[in-house]
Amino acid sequence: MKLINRKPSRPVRVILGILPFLLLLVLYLGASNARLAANPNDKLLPALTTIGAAIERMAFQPDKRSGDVLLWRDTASSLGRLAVGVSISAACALILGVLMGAIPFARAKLSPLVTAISLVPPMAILPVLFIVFGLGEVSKIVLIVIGITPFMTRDLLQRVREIPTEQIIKAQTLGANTWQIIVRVILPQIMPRLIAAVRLSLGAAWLFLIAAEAIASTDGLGYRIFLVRRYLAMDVILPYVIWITFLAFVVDYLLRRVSLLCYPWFHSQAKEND
């Protein structure tokens, strides 16, 4: 059998998926041991015991100044901002994407604007957001919204236009008006694609969140990373980066489970297309 036709079993997939992580861990341990052997005070690649001590300090011991456990406080702050920003973006993208995809006049009016905004580098307007909205929560959330909404809107617009024309014609033949076609024909087919668009946008959302927190914030995962970098505290930075990655994985996994639970027909269709 040709290699392109062979598919790994589930245990083999698990092993193949874990192997790159084990390889990275082995490479890190080798490099860390080499640097620490040359300089015991080296901070660039700390030993696992040093990282473990930092995790215990950040995740289980109250901060002497604030009394908060910093890791959980930073996590709550960042997840709150991310949730609000992504929720607003998803709502805006759903409304704009469906309207532009279903109504040609709306598409002619809004599509050039959305395309133009999608081409603006969000990080370039971050100073503008700080000037307009101040250094509080609003500017960070707006950065996430501006950063991912245009992409999600254009994606949903395309998905709406991919709905077979026959379905729209049949609905009109049965007497449905524009609102009924949007609600009963388009929206049920777009909702799982909205979740897929949110999943694809999460990486960018995290990027904008971390950048905003790094520049102007008093808490949050991005703030903490850029605060301790002044002291070259890699024993704190590395666990925070891994923690952010884990949180992103969990959020993506939960969204996938919601999509599977609410829209099984969509995933069965995707499997058939594969």
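Numbering follows the first chain given and starts at 1. Because the structure is a prediction, the values reported are computed rather than measured. Take the two forms, find the largest set of C-alpha atoms that superpose within 1.5 Å, and that set is the rigid core. Compared with the form predicted in complex with its partner chain:
The Cα shift for R13 between the two forms, taken after rigid core superposition, is 2 angstroms or larger.
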The other form holds:
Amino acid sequence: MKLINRKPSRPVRVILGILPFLLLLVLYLGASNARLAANPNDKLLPALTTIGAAIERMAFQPDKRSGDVLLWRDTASSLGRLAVGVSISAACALILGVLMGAIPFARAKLSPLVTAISLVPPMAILPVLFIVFGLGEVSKIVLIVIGITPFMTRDLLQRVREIPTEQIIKAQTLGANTWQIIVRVILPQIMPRLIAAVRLSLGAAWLFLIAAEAIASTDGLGYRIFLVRRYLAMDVILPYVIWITFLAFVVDYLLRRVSLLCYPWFHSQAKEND
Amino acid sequence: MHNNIFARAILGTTIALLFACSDKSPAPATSEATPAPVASAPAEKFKVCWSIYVGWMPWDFGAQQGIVKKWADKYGIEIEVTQINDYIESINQYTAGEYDGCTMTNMDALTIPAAGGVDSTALIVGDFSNGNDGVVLKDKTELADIKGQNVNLVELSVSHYLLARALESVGMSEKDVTVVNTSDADMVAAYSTDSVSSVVTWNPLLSEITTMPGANKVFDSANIPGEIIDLMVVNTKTLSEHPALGKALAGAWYEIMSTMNGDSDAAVAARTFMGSASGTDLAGYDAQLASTKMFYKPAEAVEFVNSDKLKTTMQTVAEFSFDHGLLGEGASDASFIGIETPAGVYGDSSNIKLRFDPTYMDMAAKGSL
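So the form predicted alone is up there; where is the form predicted in complex with its partner chain?
And the full complex, kicking off with our chain again.
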């Protein structure tokens, strides 16, 4: 039997999936032990017990200065910013994408602008954002919005244009006006694709969030990482990175469940989107 | 031996993964394990790094003009001098073992390499900040007006330390203000926004900000002279195994110092070079030097290191660092890390990780290099 036709059974799949993680852990432990043997105070690759103590301190003990438990406070701030930023982006992308996809005049008017904006690297205009929006919450959210809205818009525009012309024509022969076609034909088909676009853009959204928090902040996951980086506290940075990864995974998973629940038809015809 | 190579190989790979974005390969970690070629032993090679700051520009000048090479040749070694754009990254690289020496302040030397268990020696005490770091208020003229304000600064840096000392001087503490961590790269842009009313920063950013409307410098490092010290820090183990490194660096440094000091054409040319390399010009660089107490003569630096004041300064710095959690997980109090100065040891003498050693500067002073 050819290799490309052989499929692993479920337990084998699970084991194969876990193996790289185990390998990474073993590599880490080996390197960490080697470094700690040379220098017991080494900060670069701390021992698991040191990391455990840092997690205990960050996640379960109130901070000496503020009295907050830092990990939760950072998580709440960051998720709040992410939620607001991504929601605004999704709303903008939906409105613009559908308008531009459905109405040729809107497309002609806005498409070059959206394309041009999507090509501006958001990090490059950060200093401008600061001066316009200040250093507070607004500029952090604006960075996320500017960072992900244009390409979500372009994605949705494309998805709207992929809707078969026959459907649009059929709706017209049934007497639907433009508004009805948008609301009854286009919108329902675009919603699961919007969720897919949000899922894809979350990675970039996290990137912009952490970049914004690194620059001027008093709390947040990115803030903490860049703060403790000042004294090479890998015992805090590594758990934070794993935590961010976990949060990203959970958000992605929840969005997928919502999509499956609300738009099962979409997933039955587009398996690869899972 | 086999185990050792294996461990180093793993270490190298992991570091490579961890620092995949940095352009430094982990080669030194692995290459140490391979036995050195026996025939015609090549000159020992050392790497030091520096970042842009008024008191460290001389390293750039010395490297470019071949002064460092001249002294390295004299002692039969090779010294590679590298500029690193990001100051903290340069210290992290040194702490990780990529460099044998690096420029940093006394506080960062304590909280990053020393707290990370890397026994470090302040080989050359180049200068101390004498106005190079300052607290700036917008539209207010008294330090006491800082109460209740947001203060933008690079948290856990010497700026933070300066703020703590400033607040102390008017009977306040950090509870009276809100510290907003702000990247030094964005400090000037941040100041020009409406929401920012107070910043603490260092030169050249400081001089840039004080020329802007409404800016009043209400406290600076000249109010706490000798507390923010700029050093060339080298790995103690490397130094004790290879004293030639200390001799070559000290020799080169004081040759650069005597070249750049004064009004001769050579001195003006040297300072012009350093000014343009740090993004300003001769006048701008001289203005920064005016708020820096450079130790042009090795004897001045030796005297400074030998004084009792250095020990009390390091105690203040250690206490500040402990209060902010910078001494690491295992630190039970401010004296957890031993700091050795000629006037005595502050802290745990069985855990000395930071040493102020005037030996090589003394050799330079005596002309015996």
